[in-house]
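Shown next as structure tokens: one chain only, the form predicted alone.
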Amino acid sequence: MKYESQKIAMNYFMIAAVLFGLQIVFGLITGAKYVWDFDPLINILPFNTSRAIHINLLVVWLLFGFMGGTYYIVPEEAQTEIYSKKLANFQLVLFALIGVTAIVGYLLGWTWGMPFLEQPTVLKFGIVIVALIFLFNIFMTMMKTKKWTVIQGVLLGGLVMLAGMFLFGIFFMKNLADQYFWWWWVIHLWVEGAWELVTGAIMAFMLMKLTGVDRELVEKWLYVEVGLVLFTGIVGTGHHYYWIGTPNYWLWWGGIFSAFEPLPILFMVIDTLRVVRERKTEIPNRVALSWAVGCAVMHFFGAGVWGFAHTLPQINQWTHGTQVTASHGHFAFFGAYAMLNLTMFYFAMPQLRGLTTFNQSLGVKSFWFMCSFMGLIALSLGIAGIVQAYFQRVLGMDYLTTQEYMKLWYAVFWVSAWGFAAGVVMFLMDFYRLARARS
């Protein structure tokens, strides 16, 4: 750690880790509703509420991780302290209060809008304020920089896009087709636009610091990432437009142009590992490197391969709205963004605590537990979705009868979810051990 203000990242990481744990708790509660016919929580925490909390906790903890990662990276890249630590801390408290208020509101039935964006409008305006504070603080810090870098530019571009796209999700429209059209401008262009840019910049920084490879090597892939996001990411929004009354050309454009965004990050990691092997570089932080490599691989297969496979219109007409979508969602979000944050935690925390070495065994175990069981979660939900598409969409069985044929795979999913939760518990134990460690 070179700059005092990098310590701001610690509090963001701590809150992100807590929310990650809570997300898993609500995920297990939601999963139980698939497996067990009797639901003792149905009048307290019905499926739609537990699902909303599970999904929104995902988004919020990922954003806390991105923000913390940005506050760690920018001082080193800009070679200066953060413009205002007070603003950064105020932003953290305000965002945390909004998150807690939203969860309490969901439990009380205060929802407005569509999935991922159920927050009441007043809270959405609060989120806009948080985003503006964050952007102002980061931009003013970068204005003090001695030399602009590609990492800074891509990161700032991703953050501006992330904040700007959220504006399309604030207002509710009476026409459902109109609502869905603009809703995807938030959800898709966040996940396959803004977040991809943020991911690329953070991954480039970490690979450079972890392995000592030249800046030029990782930054060349960032240029490719920007090009693909601006082209395939934006045009790929069309794979959500198939069945909402939009023109037929989206069937081809959306199906073809949505699978390539993960490629630059995968190639960045492969290229970096090639240089590491050639130079025979020793990397002390093996757990962070494991998460980084795993992130690139899982990102490619979860978001790219699996996403492309079921968003082709010829397939999507049968699988749309089935558990195949849930399979892709779990696989892609974990591989692309959860693993990125976990990489950042394991990279930055030892630096923030001044540790040159630390026990990595529990971190490695949590890595293998989470990756293995997430693979089983994606597989079981994917098979359940195929069963659902065949019996319900092809044979024409009713929804409830079809669910009976999916029970076996729901059970596999449920057991896998507990295995994944065990990996999360290992991570949390290891994370808070690192947080308390002293050099």
The other form holds:
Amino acid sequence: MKYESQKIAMNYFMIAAVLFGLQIVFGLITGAKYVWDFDPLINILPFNTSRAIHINLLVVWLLFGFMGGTYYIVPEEAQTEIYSKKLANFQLVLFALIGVTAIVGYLLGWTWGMPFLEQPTVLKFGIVIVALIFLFNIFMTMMKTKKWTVIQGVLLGGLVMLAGMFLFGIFFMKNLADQYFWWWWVIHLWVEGAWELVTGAIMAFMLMKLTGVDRELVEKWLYVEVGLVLFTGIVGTGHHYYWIGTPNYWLWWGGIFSAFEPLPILFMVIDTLRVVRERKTEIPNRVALSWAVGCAVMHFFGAGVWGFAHTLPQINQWTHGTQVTASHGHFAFFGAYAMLNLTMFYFAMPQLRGLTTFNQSLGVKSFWFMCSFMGLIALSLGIAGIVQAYFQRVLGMDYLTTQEYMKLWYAVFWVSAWGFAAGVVMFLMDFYRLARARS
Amino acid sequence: MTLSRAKAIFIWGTVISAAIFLYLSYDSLVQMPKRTQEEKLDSHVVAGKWVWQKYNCNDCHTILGIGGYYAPDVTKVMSTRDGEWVTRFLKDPEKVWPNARKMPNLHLQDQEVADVVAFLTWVNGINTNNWPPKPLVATAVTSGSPGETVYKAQGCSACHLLNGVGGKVGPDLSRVGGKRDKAWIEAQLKNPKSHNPNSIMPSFSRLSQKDIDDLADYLAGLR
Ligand code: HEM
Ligand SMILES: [Fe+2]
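Switch from the form predicted alone to the form predicted together with the partner chain and print that structure.
Shown next: the complete complex, the earlier chain at its head.
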């Protein structure tokens, strides 16, 4: 750590970690409702509310992580302090307040009712203000020195795109098909566009610092990878336009372009393994290294392989709206974005605390717990989804009867989720210990 | 590869894909009013869409295949259920269609129920490129509804065909809800001779009113 204001990242990471823990609590509650039909919470915390909280916490903790990561990286890239520490802290408090209000609101039945975008409209405008303050602060920092590195440029581009796409999710449309048309501009163009830029830039920075390889090499590949992500991913949005009232040419455009989406993700794996092999320095931080390499691999399987599996319309017509999607959603969000954030926590935390060495055993253990149990979660939901697609869509069995045949796999899923939660507890303990450690 | 070539890949990749995407998006938005029957999208439907959002139905149910996977997809529910049934169901889900996995009673106002039914009816007309697809194999599997239990218990399949299973003395009932409403079916069950003086179908007037109700509900829902 070279600049005082990088410390801003710390509070962002702490909040992110707490929200991550909460996300898992709500995940376990939501999952239990699949395993047991009887729901004692049906009138207090029904499935829709617990799911809304589970997925909102996910998105919000990832955003806190991205913001913290940006505040950590930009000073080093721009070689100057953050433009305004006050704004950074204000922005954090405002975002946290909006988050708390949203969740309390959901519990009281205050909702906008579109998946992932359940936040009532006033809160959405609040989020836009947070985003504007954040972007302003980052932009002004970069303008102080105008040292435009590729990493910085891609990071800023990704963040601007991230904030910009959110605007398409704010307005109420009379036509449900239109509403979902724009909804995917947010959801898809986030996870298969903007967020890939942000994480690509952050990962490039960390790999460069961890391995000591040349900036030139890292930045060149960053360009190629995010270029291919956008080339395949933008038209690839069409894989969500097969069955929602949109014209049928999307079956071609969406199918073909999205089928190539795994390619840049594969390049990222190759690239990561190569820079680690060609490292110029020792890498004492094994936990960060595990998360970084693990992230590349899990990103590829969760997003690339699991995504490809149901992206062609010939397959998607059977799997659409089944647990196959849930399997992919869990695996991809964890592999690509949760793991990127965890890499960053372990990369930055020792430096923020001025530690040269730290005990790594619990960190490594939590890494293996989370990764292997996430594998089981993806597998069990995936099998549940295949059972569902086959019985319900191919054989024409009705929805509720089919659910009975999926019970076993819901149980496997839920038990695996407890294993995953154990990994999260280990991480939280380890992280708390690191946050308080003195050099 | 040089840095400038890498940059060119980035810029051109983005520009080309964005240009194609924007053009197709524009074209889609032009075509969608027709594909979604926007002429039928009246103020009730819009109000119903807001009811759908206000109660966050979408984090339990999928619609157009998107949303929570906890409850049946409702995109085409109005092809298999009639408005009257859905109205009664939404007012008291537990009573009208008791199942192990429950939909909570959301205590909707009468107007809200009417609006959301109008909304679902409109959604049913969206051209979804034939999604969900027709099952490859048509099977007679249970829905677990109480009416179906009565149907089995009373041995109606001795004379009637339902989803390919049963006898051929009486007409096929697989889609009977499409031409007969609930009241008509109830009359048929209580007194078949009211419709056909020479009917050979036995009267089921001895059944309890609840069983008759469930059975008629179930049959009226088959379309
Ligand atoms: C990179 C990170 C990715 C994340 C975090 C992610 C996440 C998700 C999520 C959460 C959904 C469900 C959305 C909903 O309906 O609520 C979804 C759907 C989908 N994803 Fe991804 N995804 C990623 C990458 C990919 C890639 C690379 C592909 C294709 C190659 C892909 C293919 C699909 C498809 C086809 C669906 C629609 C499933 C359906 O029919 O409902 N995804 N994704
Ligand atoms: Fe997508």
